[in-house]
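One chain comes next, on its own, written as structure tokens: the form predicted on its own.
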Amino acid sequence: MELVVEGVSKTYDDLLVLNQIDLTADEGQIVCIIGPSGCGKSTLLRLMGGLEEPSSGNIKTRGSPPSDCLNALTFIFQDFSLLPWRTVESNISLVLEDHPISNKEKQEIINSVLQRTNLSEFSKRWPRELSGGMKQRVGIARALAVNPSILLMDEPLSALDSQTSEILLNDLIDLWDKQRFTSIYITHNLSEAIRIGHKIVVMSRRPGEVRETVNIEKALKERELRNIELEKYLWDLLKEEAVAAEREIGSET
């Protein structure tokens, strides 16, 4: 499925957030999203996912999602969310339990949800005995159990050393390259967002509007760990904007 977003504004009160942002995220394309503090990208991130409405402009999905497609599209979020009574296995097992599927079909997809991201033999482990990045590992099996068609990433590594992220971004790209999934992913890190993301879309401080958007061609299997001139490059777009962002969230507090 393909995401679109066209002339999207959002206003709380009299306090313009987001103004006119048009982007698209075809089918099996990972689009990161990047701009200073207080930008407005995980506002943007929550219209997408339908959980707040937008003040103007449309958001739409196009194409139809696989027969086996539990829910379109899901949310990764940077804080893990796992209920701390349940185990990995029926953390995983709770975005399941409210489909029309038998105890079989869904025990199918725990295992297999587990085996993708390397959580089997964790199963029955609960959250306080796991890791940051196993956690967040966890995280990402319950948002693939329902197998969407579109995953909504926010900052989904921010939380973790820098080790342990990068392990994960690893294991974000071969997920990807066995099923190309469509991604929307918020990030800070530059770095980042140039190893996994195919179209780069750089944001401007309040009120969001889209500034630029960068292509990669190169596939992702493919990237070097660091590219320095692009990086440089990205922030040079962001550099003046953060700063001014900074400035004026200092003088609001």
Contents of the next structure:
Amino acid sequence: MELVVEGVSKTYDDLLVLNQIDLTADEGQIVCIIGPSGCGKSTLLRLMGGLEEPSSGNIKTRGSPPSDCLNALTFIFQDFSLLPWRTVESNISLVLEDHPISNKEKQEIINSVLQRTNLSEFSKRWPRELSGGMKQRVGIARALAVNPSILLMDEPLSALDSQTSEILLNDLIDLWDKQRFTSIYITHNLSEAIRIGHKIVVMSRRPGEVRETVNIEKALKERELRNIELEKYLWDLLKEEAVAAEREIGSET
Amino acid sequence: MKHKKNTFIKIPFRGSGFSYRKNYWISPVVFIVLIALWHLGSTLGFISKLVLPNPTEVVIAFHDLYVTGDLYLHVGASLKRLILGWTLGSILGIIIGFAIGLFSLVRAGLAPIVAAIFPIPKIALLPLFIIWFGIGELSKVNLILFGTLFPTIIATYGAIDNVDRSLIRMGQSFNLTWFSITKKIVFPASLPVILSNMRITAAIAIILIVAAELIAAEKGIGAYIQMAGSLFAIDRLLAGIIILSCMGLIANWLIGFTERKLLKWRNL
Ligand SMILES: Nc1ncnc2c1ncn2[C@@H]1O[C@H](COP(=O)(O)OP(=O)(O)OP(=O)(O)O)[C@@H](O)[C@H]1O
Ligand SMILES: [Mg+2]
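If the structure you just shared is the form predicted on its own, then what does the corresponding form predicted together with its partner chain look like?
Now the complete complex, all chains and molecules, led by this one.
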């Protein structure tokens, strides 16, 4: 499925957070959004996922999801959002339980996503027993279980240490290679964006606007660990905004 | 700090203390020593019989209670009132608390009334309840029900207000039904607070039942203590108090047990 954002603005009370955002994620494309803290990236993602409503403008999808898709727009959260009172297996089962599928099928889906995220041996564990990286794997497995057609990820790796996030980043790239989902990927990490984004959208500080869009043609699998030139280019775009945003008062979160 | 350049000094350990260590034998020893001192004091006459009888007499009072079947009678009467009132109060309180926590309309209607009734010392309602429900069981059960109900309502909706919103968002983002979110996310998330509140309401219930029985009852631990007091039978009075302590301990243990069963996801 394709995701289209047309002239979307969002205000909270009097605070204009997003101003006239236009962007498109094509079928099978990963769009990375970067921007200074508080510029409204998470807000934009919640709007895309239908968890909040835009003050003006439209957000639409085009095309139909795969036939066995249970939840077309699916989130992977920065803080994992696992239920601590459910085991790994049961956390995944949670998102299947409201659908008319047999227990056998449910178990098959669970086993399959656990295997795809290298979690099979941890299926009976409590979330508190897992490391951060493992928890996020569960988050990813849970998202895969509903066979989403668009994955919405809000800094999925930023709560992890850099080695773990490197491993998970590679796993995400492998997953994309197999399933070719469409995705919006928010990050603060420029090199991460350059590794996993087909398109990088740079936002200005609040009120967030699209400042620049950069397309990267090279296939994900063939990219180098770092692309210093592009990183520098993006950082120059961001720097001023980031310095100003950091000095701003009253932009919590 | 003048040390020779080439001498090595072992770094002294200074991180001791201020930490909790488990000690299983201290408390029974303290307990036994205290009883022994009491016994010694009574036997030697340091402690007047009018103030505190010899512990052996308390044991005898217990024995009498058991042999005559009065133990069963009094404890049974109190327990029946306690269990009935506390269970009904807790169930109703949880239901109303959930209604207030989940529906704005119910909150707007009920929360102020609950807030107004909550601070009334419930024992003050006993005379009113006796007029309404008679001197029998009903007034006492209702008193405990009332005493349990309001703290439970307040704890329950407070717990619901504090459920991590990001988990609810997560549920919504996966299109879970309202009922699923309530049952699988809101309820388990508020359970720890609801259970720890049960410890408090159990204590409140015991206070209320004793107070009610002291004032108006023929059977029950409170009535037994009241009778012992009016006869200056301190041995029996103490036996009654020890029974109350045991009831509190058992209630506490039962709730702790339930917590360990239901909240095993929390700790190892
Ligand atoms: N529910 C809300 N009510 C009021 N203001 C909000 C709300 N959610 C977000 N905001 C404000 O909107 C602005 C953008 O927040 P948002 O979380 O989208 O930023 P962000 O770009 O994701 O920041 P970060 O990079 O720090 O995650 C912030 O100033 C925040 O205070
Ligand atoms: Mg954010």
